[in-house]
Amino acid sequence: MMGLEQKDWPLMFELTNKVLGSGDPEYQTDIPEAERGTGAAARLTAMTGFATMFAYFRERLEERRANPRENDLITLLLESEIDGEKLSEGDLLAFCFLLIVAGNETTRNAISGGLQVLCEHPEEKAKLLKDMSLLDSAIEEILRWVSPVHHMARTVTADVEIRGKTLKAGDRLIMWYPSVNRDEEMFVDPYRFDITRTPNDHLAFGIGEHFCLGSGFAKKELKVMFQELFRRFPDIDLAGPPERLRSNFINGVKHLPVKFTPER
């Protein structure tokens, strides 16, 4: 979607785990091995991929000034205007480190954590099995179980008191995903992975607005890469524990080790 040449992928790949996984050791290859899972090595790989995403995007957006694409997010971002006046320079390489980062990381640790979570539930994966037209509500449970991003950050605009509590304007506070989706004032027996949950009005994607831009696309997503990976290994398991990200941010899923028989 936003042009960019399949043999620079893995590059962005890498340089999103190093900008949301800076934290963990196996993504702090720029230092020495004897200083990783400090506090200083987390901040110089997110530093490190925050300059290498931006200096690939800077180069991208001189091209397209160059040479406009149709059906281009960057060309699209390029042409855009607000009130009249065009995006600067600071917004187009924002918005374009946004889509790359928070378009792959989210996606890819639901399908894995979605993964993981039916095969811990063998009950509701044979459900599914049996009856794919759930999978748009599996998608639903999934995305409420897992909650790819942990929290975000707020300010509080103006004085507020919710449930006996006064929030003051400029007070910061952090929303936990996992925690509201598993509220019991909104979900009968929240603990409880059932792929035929509703209503689910969880919030995965956050709400109002701030609510996720690519929601839609994201399902999308998940649906084709399940309804494609049941039809093929309808017998795919777990074959050990999941290696987990060191992230306070990402609920993410490094590796993920399954077993399943090849197709014939």
The other form holds:
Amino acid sequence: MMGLEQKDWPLMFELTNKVLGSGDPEYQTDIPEAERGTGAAARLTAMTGFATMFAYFRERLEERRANPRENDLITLLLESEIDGEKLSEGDLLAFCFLLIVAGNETTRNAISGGLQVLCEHPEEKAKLLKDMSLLDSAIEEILRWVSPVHHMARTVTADVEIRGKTLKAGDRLIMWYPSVNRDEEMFVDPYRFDITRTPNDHLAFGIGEHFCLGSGFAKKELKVMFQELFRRFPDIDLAGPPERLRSNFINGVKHLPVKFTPER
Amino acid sequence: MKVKVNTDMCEGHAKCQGAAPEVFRVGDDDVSVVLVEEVSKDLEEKVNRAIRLCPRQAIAWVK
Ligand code: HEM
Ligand code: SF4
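Form predicted in complex with the partner chain, following the form predicted on its own:
Now the complete complex, all chains and molecules, led by this one.
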């Protein structure tokens, strides 16, 4: 989508892991082994990831400035104007960074988390395999269940009372998506994984001004992925316990051992 | 009652169409269009749900 060369994809994988999975010792590869797993190690890992990513995109911006490309997102960003002004170098880098990070970790953990929860609920998986027209609503339930993003934060701008709790202007608050997506006032039997759940008004993509820019695209990616996966490997199943990401921000599965009959 | 979509706010997430397909359609330009002049009584509940679900709070009843 961003027009990056395929040879750079493993680097993007490594860097998005470092930035969003900075607290997980597995990704703290620049830290001596004995010192991994600490807060300092996490900060350093995130900073290295950030710095390398920004340097990488600075080169991509230079490339496109010298040789603008057709149908290219980065060229489009370079040429766009808001109120007659071009985006600053900082804005351009920040947006490239946001797109690669927000588009990667989230969707890929929705895929791994979705496969995991389907395999853990064989009756729901069988229902889906028998009738793939349930895929759209299964994806909504996967998004609710997995809530790939754990939280976003807000700063309160005016004093307000919500359900007897007073929030003061300037307070910082955390919105926990897995919690809101299991709100028993919003969802009947919230701890049941039900691929036909209706209504399913989950907030896995947030709400309001910053509602996920990529929600439609992410759902399309999930759809294509599960369609192809189950078409080619209908007997895919877990082959061991998943290894989860250590993070309070991303609900990630790092490794998900599976078994399946290969295509002939 | 009449309902309106603020097209400056709308980002085409199509939650409204999901909640009330009889009333909203999101076109290829990713903007939601109101299909009916007047919202009939039996659709009011669905429209209220669309208003609640719209991530951009772009939908409102016209007084
Ligand atoms: C299943 C996949 C995804 C999930 C669960 C997800 C989740 C979220 C959440 C919860 C927010 C809200 C932030 C807030 O309210 O503060 C958000 C924002 C955002 N997402 Fe996603 N996202 C996903 C996929 C994507 C993809 C594929 C892209 C890009 C192509 C993307 C780009 C963005 C951007 C740019 C924002 C910031 C929007 C803004 O601040 O106005 N996301 N996402
Ligand atoms: S739900 Fe809101 S933002 Fe989405 S298409 Fe409808 S009016 Fe537009």
